[in-house]
Amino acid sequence: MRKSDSIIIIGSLMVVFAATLAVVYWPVFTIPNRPSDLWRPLTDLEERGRRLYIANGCTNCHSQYIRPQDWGIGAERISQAGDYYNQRPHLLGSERTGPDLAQEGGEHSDDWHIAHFINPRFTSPRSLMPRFAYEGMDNIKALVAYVQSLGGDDADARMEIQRRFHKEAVAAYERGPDENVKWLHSRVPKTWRAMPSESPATEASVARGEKIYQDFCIGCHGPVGDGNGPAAEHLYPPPLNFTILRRHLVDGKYIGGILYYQIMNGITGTAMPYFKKHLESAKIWDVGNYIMVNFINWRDDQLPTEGIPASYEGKEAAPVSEQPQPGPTEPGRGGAR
C-alpha cells in the first residue's frame, strides 16, 4: 500500500470517527436524559396506535415538535427534550402538511378523530389528510388513544375536561332537542346569552361566512344546517340542528353572542372543536350570521345597541340609542379585585 493510499483510507476514516465522535456521541453522553414534567408513559393502547402511526408514516405530515416560533399556532408549550423521553425513535419530523401534533392530546374528542380517520375532509373539508378507514375500527381507535396521549400530562388533564363534558353533553342530548338547546345556552357565559351579533349581516359578511362555514362546518353540520353532514353518524352527540334555534332564542330575540361564543371555545366534551386559533374575530361573526341568516331564519344584528358601531358599518349599522343605560360599577369605585 502506497502512502497516499493509506492516507486516504486510514486518515479520512479517522475523520469520520472523530467527527461521528464530536457531533454524535459527545452529545450522547452529554444530554441529560431525563423525562420532561410532562412525560408520561404510554399504554399498551397507545403504544400499538404509535406503531400504526409509524408504520403510515405519518411523519411525513405532522411535526412533533413546536418551536419556539410558533406563537401563532399554540405554542403554549415549546417542546423540550425530555418530552421524548424513551421513545423509538424519535417522530419529530420534518414537515407540517398538516398540524403539529405535540400537544394534540385532548384537542379534540374520540369521536371527532374517529370520524376524521375514517375520512379526514367529514371534519375538516380542506384536509388533504389520506382516508384510513382501511385500518379497520380497531386499529382506528388504538391511533385515535394514542393521539389524544400527545403531550403527556398536559393531554391528560385536557382530557378530563374532554370526559366531564361528553358526561353532561350526553345526559342533555338524551334529554331531547329542547332540553340539549337550553343545556348548550346555560354553558356560555350570561354576558355572552343577551348579545346580538356584534357584525353587521350584509349580503358580503353573509357570502364570507358561507366560505368559512364550507371551509369548517359543513361536514358535520351539512349543507342545510341540520346537522347532519357526512361526518355526524360517527358522532355522539351528533351535531346541533341548527334549524331548531329559532324556538330558543334568548329574550325571543337574542342568538348572535351565543354563536359566537360556542364557535370561538367550541363545546368540549363534543365533537365540536374551538375555532378562535383558525379564525378571527371578524371570521367568527361572519360564520355566526350566515348560520343566523340561512338556517335559522333570523337577524339580530340590527337590534339597538349602546355599542359605538365600528367605522366600516355605515348605513348598516344597527340603530345605536342616544342616552347609553348607566353601567352596573359606578366610576371611581372599581370593581372586585
Partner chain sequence: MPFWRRKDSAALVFLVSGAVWMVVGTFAGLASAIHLVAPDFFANIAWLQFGRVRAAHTGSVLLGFVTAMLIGGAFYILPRVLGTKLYSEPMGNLAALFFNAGVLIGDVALLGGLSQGREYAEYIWPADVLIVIAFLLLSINFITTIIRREEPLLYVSAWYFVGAIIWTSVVYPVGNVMWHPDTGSQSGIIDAIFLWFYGHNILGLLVTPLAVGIGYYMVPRIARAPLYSQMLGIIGFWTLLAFYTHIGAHHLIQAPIPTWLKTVSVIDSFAMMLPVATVLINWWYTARGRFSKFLVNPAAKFLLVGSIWYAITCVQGPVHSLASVQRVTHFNNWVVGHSHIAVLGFTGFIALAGMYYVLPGITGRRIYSEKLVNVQYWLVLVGLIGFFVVLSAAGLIQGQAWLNGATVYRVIPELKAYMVLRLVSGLPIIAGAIIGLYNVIMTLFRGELIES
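Please read all numbers here as calculations on a predicted model, not as lab measurements. Basically, rigid core = biggest C-alpha set you can superpose within 1.5 Å across the two forms. Numbering follows the first chain given and starts at 1. First, how it differs from the form predicted on its own.
Residue 31: CA moves 2 Å or more between these two forms after rigid-core fitting.
Would you mind giving the form predicted on its own, to go alongside the form predicted together with its partner chain above?
What follows is just the one chain, with no partners and no other molecules.
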C-alpha cells in the first residue's frame, strides 16, 4: 500500500474513533448507573469538605480507587463503579504519592486527622504532605468530615466503633494514669499480656527500634516517650506516657507482648493507629524493645521463649540458661545492657 496524506488522515481518525468508543462510549453502555451497596449521599459538611479537597489539589497525590493488587490501608474491598455514583467530578485519581483514601473513613480517629491536617509530620513524621493549618479549624473539620465519609456505609460502621471506644478511652484517661493503663491492658488478650519479647533486646535491635520510633512514633509520644510530642495538644485522650509503664508489669514481667499487640492493632477510639500494614513483625518487636529499654527501663528477653530463633539472632538467641540474666537498665541509659 502506498502511503498518502489521505491514508494517514483516515487512519488517524479511525484510531481516535476506536479510542473514544472504548474509553468514553463503551463504559456508558456497559457500566450500570446505580449506587453500590455502601454508597450514601454526603452531608452538607462532607460536601463542603469535598470541595475543599478538590480546591487544595488533594487528587494530585491521593487516589480513591482500591485495585485488586492493592494491600495497604483500606484494601478490604475492591472499588466498584457504584461507589462513585453521582460524583461530579469523580476523584479516582492516578497518583499514589500518598495512601489511597477510597476506604479511609474510620481508619483513624477524628483528632488524628485534625493533627494530621494541621501538620502531617505531627502524626506521620516521614510524610511529604503539605500543612493545611492555613485553612483554619472550621475548614479542617469539614475536610475531616469528608475524609471520614470515604467508604460510605462501611466507613460509618468503622466510625461508630471509633466513637464507642473513644468514650471508654476518655473515661479511662480521666480516672488517672494508673487506671488508664489498666484499661489499656484489659483490651489486650490474656495470651499477649504474658508474652515476652520474641526478639532479644540486643544493641542492634534497639538501634533499629530507635529508627522506627523516629519514623512513626515520635510525633505523638515525643522524643523521650512521655506523650508530649507536637501532636499531643490536638489529641484527646493524649498519647500514652511510656515512663509510667514500669509500675504496671504483669505478674512482674510482661511488656513485650502487650506493646506488640497494641502497636500492631492500635488503640481503637484514640489517635493510636494500627501499624500491622506499615511494619513487618520484626520491626514491631524492635520498636517495642527500644521503648522498653529507653523509656520503661526494663527488658523482658530474660524470660523463656519457645521455638527456633531467627538465624540473624545468632548467639544472642541461645537458651536463657546459657545467657547472662539481664535486669532493668539504669534510669536514663539508652541501649541494651
